[in-house]
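Presented below, as C-alpha cells, is a lone chain in the form predicted on its own.
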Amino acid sequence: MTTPRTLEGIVDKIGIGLLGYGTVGSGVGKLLKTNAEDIALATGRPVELRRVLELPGFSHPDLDPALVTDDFDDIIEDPEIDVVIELIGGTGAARDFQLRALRAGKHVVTANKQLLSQHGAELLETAERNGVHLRFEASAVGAVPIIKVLRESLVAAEVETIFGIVNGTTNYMLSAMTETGADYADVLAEAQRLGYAEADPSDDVGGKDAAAKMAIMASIAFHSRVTLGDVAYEGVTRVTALDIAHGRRLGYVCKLLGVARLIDGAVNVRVYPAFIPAAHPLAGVSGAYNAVFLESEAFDKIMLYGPGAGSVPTASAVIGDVISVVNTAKGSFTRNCLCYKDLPFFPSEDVLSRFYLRVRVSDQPGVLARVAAVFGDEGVSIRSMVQEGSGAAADLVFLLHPAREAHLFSALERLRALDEVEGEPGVIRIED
C-alpha cells in the first residue's frame, strides 16, 4: 500500500512576488492560501506569497499588510522570490517590471495579453537569454488551457486553423441581443451594470482584446511571429438587433469570432462578427464563456471550452503556470516561443468569404435589378434573397456565395452611393 505524500519533509520554498492585488491578483492570493497543500504536493515544494506590489496605502481584508510594498526593487532584490506574477496590465510599467525580473533571473507569469501581443518577442528572448521561463496561459482564454495545448500537446500537429469565441464581454452581449431582441446600447449598459463590461469597454466591443489573444495563439500555433499590428479586427458596435433577428430566421447565430488560418502557406489572422449555423457547437456557447476550435490534418478538430475571465478561473490558470515553471526541467524549450518560421501574411482582401447583407431601399420598380447589377459588375454571386417590409421602404436580405472580400466591399461602396439605398447596409460574414 502506497502512503500518500504530505507536506511533512518538503523543503526549499518557492517565493512569489505578486504585482497587483485586484480582481485576479486577489484570486491568486486566495488560491495560494486555500490550496497550499495541493500546490505543494504538485510541485514538491511549498509555494508562498512573499511580496505584493501595490499603490501606497493599499489594503485588502485578506492580505497581510506586511507583504505590501510600493517599490518594485523590494521584489527584485529579494533572493527568496523565485517567480514574479505580473497582473497590473498595460504595456508601460508592466513591460519594464517583466524585463527587470527576467534579467534578474526570476521566472515571470503573466496574464497581460496586450503586452505579449506587442512585445512578446522581446520578453521571450530575454527569458531565454537569462535561462528563465515566461508563462502566459491566462493571457489568451482565461481558464481554458489553450496555450499549454498548443505549446506542448500539439507542438508537432501542424495546426492549420484557430477559430473561436475569445472575448466573454461581447459573447454575453450578442447572446443577450439574440435572446431578448434588445439593441446594442441597452445590452452594453446592462453588461456594465452586471460587471461583464468595463466602464470603458472599447477594447472588448471594438475587438482589440480578442485580436491580442489571437496574435498570441497564432504565433504559437503557426510557429511564426504574429503581433497585434498584424491582426485586422472589427468589433460588435455595428451589429444591430435587426440583423441578428434576420440571421436567426435564416438559421444563424451571431458571434464575435477570432479566426487564424494558414492559407497557401501564409498567415491570416482576424477578428470579426460572423453568423454561424445554429447547429454549430460554437452557437451554443452563451454568456461570458469562451470556446476555441483547433483544426489540423493530424487530429481533425478539437474544441476547448470554459470561462474566459473572472477572478478564480483566471487565477487558476496563473497558478497552473507557477506549478509548470517549478516542475519544468532546466533547459526546456517551453521558455521560448518556438517562432522559428517567418511566414508571409495572406491579404485579407484576397480571402474568399461568404456574407449576409441587408440593404434598405425605397420600394419602387427596378430597385432590385439595379442592386443585382452592382453585384454582377463586381463578380459577387447571390445565393438567395428575401424581401421584407412594406410601404415606402423594404429590406433586401441577401446571402451571398463565396467571393473575394475586395470585390464584396467594392460592391458595398457602390450600393451606398445609389439614391434608392437608405441608411447604412448591414454586412456580416458567414462561417459555415
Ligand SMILES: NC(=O)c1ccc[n+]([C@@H]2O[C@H](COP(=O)([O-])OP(=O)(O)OC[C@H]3O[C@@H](n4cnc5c(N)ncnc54)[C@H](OP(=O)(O)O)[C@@H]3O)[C@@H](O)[C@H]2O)c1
Contents of the next structure:
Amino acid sequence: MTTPRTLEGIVDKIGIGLLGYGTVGSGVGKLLKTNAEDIALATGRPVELRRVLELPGFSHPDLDPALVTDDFDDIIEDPEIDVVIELIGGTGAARDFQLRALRAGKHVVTANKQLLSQHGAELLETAERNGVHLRFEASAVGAVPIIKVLRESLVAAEVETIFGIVNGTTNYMLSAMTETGADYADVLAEAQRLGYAEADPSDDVGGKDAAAKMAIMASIAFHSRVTLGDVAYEGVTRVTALDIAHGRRLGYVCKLLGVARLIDGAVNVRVYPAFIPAAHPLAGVSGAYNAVFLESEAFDKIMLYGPGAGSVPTASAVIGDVISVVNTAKGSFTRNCLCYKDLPFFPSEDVLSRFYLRVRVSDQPGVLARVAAVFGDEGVSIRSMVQEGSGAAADLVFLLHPAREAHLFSALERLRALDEVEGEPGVIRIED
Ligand SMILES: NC(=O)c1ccc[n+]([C@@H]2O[C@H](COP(=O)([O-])OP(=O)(O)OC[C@H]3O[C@@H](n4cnc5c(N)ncnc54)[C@H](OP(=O)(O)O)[C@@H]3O)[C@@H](O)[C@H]2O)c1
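Since we've got the form predicted on its own here, give me the form predicted in complex with the named molecule too.
Zooming out: every chain and molecule, the one shown earlier first.
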C-alpha cells in the first residue's frame, strides 16, 4: 500500500477536547488549524478540535464560540473525544480533570510540570489501569523533545547524568546581567516588561519551575520516582552582578543549572546557579533558550537545545504527543510509568562540589590568615585566591578544591561571624 498524498478516504477522525485556551492552548488551536492536512496525511487520521473548556465568559477571536464550554461534562461525555489536552495549569482542577478523563478511557496530553512532578505516580498509574496514555512532552523543556528521547530512544542506555539550562526566564536574566552588568532587580523588571518573566515570577526565579522539570526528567531517565519534594532547589535571587563580573574575569559564565545524577546507585537532583567555563557549550546558550546534556557510558554525551517555552513552540510538542498516541491506542512502545526501580536518594550535603566564594573584608592586617584558618579547620582547601580592590574594603575571591557541601556551608557560617567580614559572602558552585 502506498502512502496517501491527498486526504481522500482519510475519515476516521481523532477528536480532541482542549482544556484551557491561554498561551499554549491557543497555540494548539492555531497549529491544529494550520497543519490539519499534514497531521492527517502523516497519521492517516484527521485531528478534530471538538470542544474547548474555558472559564465562563471566555471568548477568543480565532475560536468558534460554539466549541467553547465551561462544563467539563461536555468533554467527558462526548464519545467522539479520544484525547483530552490539559493546558489550564496548576494542581487543583487540572488534576481532577486529568483523573476523570483517564478513568473515562480518554488519552491525556499535558504540559503541566507542577502537576506531573507532584502527582505523576497517581496519574500515570491511573492511565495504566485504564489502558490509555498520559503524555507530557511539553512539561519539560517546551519544544525540545527530551521526554520522548529518554522514554523511547534511550530506554536501554543507562543515563547517569542530566545536566542543563531548563528555565528560559532565568537564563534570559543571567545573560542580561552578564552583558550589561545590571543587577538582579533591574533585569527582572526589564524581563517582565518584555514578557520573558511573569507578573509573579517566583516559580521561575526561585528555581521551582526548573526543579519540577528536573524531577520529571530524572524519574524517566533513572526509572525511579523523583517528586518535586525530592529536589533541592535554589534560584537566582541571590546572584549579584558583582559575582558574575568576578566570575567572568576568572573565565566563567553564570547559569542556573538543573543537575540530576546517579551517585553510587543513589539519586541526587538539584537546581542551583553555577559557574561554567566560558568555553563550555552551555555557556553559549543565552536568552530564553534551553539546553540539556545527557551523559551515559553507553553514548558518552548527547546535547539537546531549543526553545523551552512560548505559545507555538510548546504547542508543537503537545501536538507531537497527540500524534504519538493516535495510532498506539492498543499498546505502545513503552508503558506509561517507567519507574520500576525504587532507588535511594543521595544526600546533597555529602555531594563533593567545587565552589567560588567571595568574601568582602575590611582591609586589616591578618584578615586573610583568619579566613584561611576557617577553611583549614573545616577541611576545605583553597585552589586559588585573588584580591579585588583595596583600602577600606576588598573582595577576597577564592576558588576552592572539591569539598563536601556540608563542610563548605559550615565554613561559610563561621566566615559570616567574623568581625572583618562585611555583608553576605557570594557563593556559587563551579561545574566543569
Ligand atoms: N506558557 C508557556 O510557554 C509554557 C511552556 C511549557 C509548559 N507550560 C505549561 O502549560 C500549561 C498552560 O500554560 P499557559 O501559559 O498556556 O497558561 P495560561 O496562559 O494561563 O492559560 C491557561 C488558560 O486556562 C484557563 N483556565 C484556568 N483555570 C481553568 C478552569 N478551571 N477551567 C477552565 N479554564 C481554566 C485560564 O483562564 P484565565 O486566564 O481566565 O484564568 C487560561 O485561559 C501550564 O501547566 C504551564 O506550566 C507553559
